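The chain below stands alone, shown as structure tokens; this is the form predicted alone.
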Amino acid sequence: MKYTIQQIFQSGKFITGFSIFMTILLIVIIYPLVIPDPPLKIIAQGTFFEPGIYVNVYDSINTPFYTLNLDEAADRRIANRLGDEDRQAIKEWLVGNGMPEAEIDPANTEQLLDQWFNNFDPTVRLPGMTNADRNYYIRLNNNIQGLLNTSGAVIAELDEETAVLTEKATVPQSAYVNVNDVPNVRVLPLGTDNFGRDVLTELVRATGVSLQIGLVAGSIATLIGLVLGLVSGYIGGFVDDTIMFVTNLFTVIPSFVLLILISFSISQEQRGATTIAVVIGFTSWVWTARAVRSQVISLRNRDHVNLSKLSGHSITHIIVRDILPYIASYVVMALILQISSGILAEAGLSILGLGPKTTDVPTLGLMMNWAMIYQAHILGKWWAYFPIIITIALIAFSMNLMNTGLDQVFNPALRD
């Protein structure tokens, strides 16, 4: 046993897959201890906030500031509020309103804004302009008001008795605050999803739930396949024919189609993560049973098995003591593949809307389903779906690497 374990951990493929899988598992375990927020907690009033560091504006105003004279600060401020597309849109409006195109230079910010403010009229509807275009120009006009103003922002307080605003302070444009001094800062490495929930927190929790589903489904499928394969392969005869008849029935009907039909027949409220895992397990045992049966048929007439028969040992004793140890490595590899298949099956079911109920716990498949329903892939909100795809791929890749490494260790024909 010790030598076998050494061989396993000397396999480069197994070590690589094991390292990736353990890294994912450690993140799933440790992250909730550091960030204990509920995974389905809505923290944002809006959808698909971009990844980044979010600082409370109110607290930042009341935080002591420092003066930094950065030459490029004004250019960045202007570029943030007036991009190249906005400049081109202004030029198109001015040309459509009758101004010669040669007089318009989109790169000259001061001249462009002067021309815009002197000519723009929100009530004017140019030929071919839609309501969406008109609203865009109105928003653009409001956004660039005072863009070239170099004075600071005035902080005023409303007097409740006189209803008069009184100036309290001025924030110059060269004022900067240290983010460590602001009391309310939230880091969202993967932004928020369509419901305004932290994608990273949700992803970590969903990965843990999907791993649990895969483990339960894989264990059930492997156990059923192992028992049926052992009994069918060793006893043979009528028992073998009966088990193979049932197995062939399940083989004729694709397992995923059967899985869809069973899941569809279960109501949304009853489709919990455990229920889905059990359903996946009871529809995924077929190939394991056939493979184990083939292994047992090749072992049942070996000398040590015949000797055990002559010794008067029971069928159970022979199967457990004389046959099972010889296929134990194959069973472990089958379990790894079944866990991976269970995770992928749950993801496929959830994408179709037949996964665990959405109000219970998140899964990787459910997160993909939500992203697709709210068109994250069309809107370019990559953080709502791409990390999920990467996570699923890493889990499947790591398990297949581990399985390949084990196969090279236990299968002499594949050894270097």
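Numbering follows the first chain given and starts at 1. Think of the rigid core as the biggest set of C-alphas that the two forms share within 1.5 Å after superposition. What you see is a predicted model, and the numbers here were worked out from it, not measured in a lab. What changes on going to the form predicted together with the partner chain:
Note on conformational change between these two forms: the chain splits into two rigid parts whose relative rotation, smaller against larger from C-alpha fits, is 53 degrees.
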Given for the second form:
Amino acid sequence: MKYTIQQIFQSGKFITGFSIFMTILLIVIIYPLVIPDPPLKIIAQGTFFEPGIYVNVYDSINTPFYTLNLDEAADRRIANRLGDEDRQAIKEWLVGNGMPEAEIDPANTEQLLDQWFNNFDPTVRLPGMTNADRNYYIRLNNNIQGLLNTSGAVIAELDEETAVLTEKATVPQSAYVNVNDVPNVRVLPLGTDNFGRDVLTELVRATGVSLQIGLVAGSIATLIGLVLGLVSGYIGGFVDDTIMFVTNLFTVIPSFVLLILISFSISQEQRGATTIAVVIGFTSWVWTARAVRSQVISLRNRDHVNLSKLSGHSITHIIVRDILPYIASYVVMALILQISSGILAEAGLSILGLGPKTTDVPTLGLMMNWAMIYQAHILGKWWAYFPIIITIALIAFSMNLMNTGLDQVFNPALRD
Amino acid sequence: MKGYRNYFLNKLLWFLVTLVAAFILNFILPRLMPGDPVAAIVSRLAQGMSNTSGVQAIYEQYAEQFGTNKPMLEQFVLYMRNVFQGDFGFSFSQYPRTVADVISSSIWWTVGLQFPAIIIGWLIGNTLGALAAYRRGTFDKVLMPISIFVSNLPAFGMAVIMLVIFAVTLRWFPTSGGYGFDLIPNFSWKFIWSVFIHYQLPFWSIVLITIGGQAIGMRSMSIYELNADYVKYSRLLGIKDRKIVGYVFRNAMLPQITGLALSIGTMVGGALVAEIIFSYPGLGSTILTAVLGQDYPLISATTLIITLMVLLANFLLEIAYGFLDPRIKAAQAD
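The form predicted together with the partner chain, contrasted with the form predicted alone above:
Now the full complex is given, and it begins with the chain already shown.
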């Protein structure tokens, strides 16, 4: 046993898969200890906030300012505030005013503003320009002037009774706050989803739930498959024929269809994550049963099994002591594959709207379903769907690698 | 040809047996569930109704329509008769369309999409896998990790990634639908072109997923075959590599056909979910609307049709296998 484990951990593929899987598992376990927020709590008012660090504006005003004189600060501020549309409008006006198009680079803020101040004249009427356009350019000019203003912003307090604003403080443009001083800073590494929930917290919890679903479904499937395969392979005869008939039936009738039918028949309120896991388990044992049976058949007439039979051991004893140890490695590999396909099955079901009920816990499939319903992929909100796909792919990938690694250890013929 | 007869008859018999089993399952599974489906439907319909005799009337009408007030066996006979007449009743969510009408308008989209995609993915995947096994070296080292990762992506994940890259970011292809939303199906170049453009993304995402899985399987099969004695002997005899690869490919392909037959159900399931991502007007989207609309007759009929398609594909693959594997011919000739 010790030797086998040593050998397994010498397989590069197994180690890679194992490390990826363990990393995922550790994150799932440790993250909730560090950030104990409930995963389904709606924190954001609005949908799909971008990933980033959210600093409380009110608190940052009341935090002591530090003055940093940075040269590029003003340029950056203007570059940031001057939108693409405004830049295009400036370019259009300049071209209309007779400047060659090649000389204008809308991306170069400094040059663009120079050209604008040197040339803009509110009284000039370009050919084909409507009055609304002219007013727009005048407004734009005022805005740009305002941007270049170097005086600070005033913070005022509203007197409730007299409705008079009293100046509390002035924030100069060179004022900075240290984020560490601000009491309320929320980091949203993956932004928020369509309901306004923190995607990362939700994703970690969903990964945990999906792994549990996979584990339950995989264990049930492996157990059923193992028992049926052992009985059918060892006992043979009529029992074997019957079990193989059923097994062959369910190999051709797609389990996906059975899953849809059963899940749909269970009403939404009764469809917990566990129910779904059990249903997946009960529809996916076929592969394991077939594989175990063929292994058992090849073991059935080995010398040590015959010896055991001659010694008068019971069938249970023979199966447990003389056959199971030989197929144990195989069963472990089957279990690994079953877990990963269970996770995929849940995801597929949830996208069809047949997943676990939505009020309880998130699962990877449910999160994907929400992102798709709210068209995160069309709106370009990558943080709402991409991390989920990657998580599913990584789990499946790591399990597959572990499986291949184990396969190479146990079947020397497959070693490269 | 005569030698094949038993083989085909055997396969045909098995096809019919599975068909009957599929009918029974489709009939019995929803009825085995705890709770009365008719009561569930009525309670949804009658929300807010305070008139008990009205609710009772609705209940009886639906019980009559589904025949749930009759004994099980009679229900089954009724169900089989309806199925053979192609009568699946009215769709709840798309009333007054019949279920048969909804399905006949979506089934060809699914058949037209999945059948070619799986075949082409299978062919490309097997060729690449055999090449990787034969060439080894860089080709193998680059192709294999990519294939393993791609085959671990769920089909819907691949669909979303393709959609975001090629439809949303690059805008080469439309994001959803089976044809332009401003068109009415007809035989004009404009419509055919629109269908063709909408076809590309769903098609290639299914192909890519299929390639990944097949290439891995074919590679290990081919490696196994390349180490076989007959290959070493052929090399010793100085037979051309090209010819040896031909032999190896044919031998390694047989298990791959069986593999395809066994996994086609899973593949179709995955591809149905991928269809939903593209809002392709096939059976996948039909299931989604049926689920969202709690449309029981539509779900039941759609799953039955999908099962029939998979069983039929399986049967055809078994027949093809019979032609390709000379051992079957030999066994039957004895």
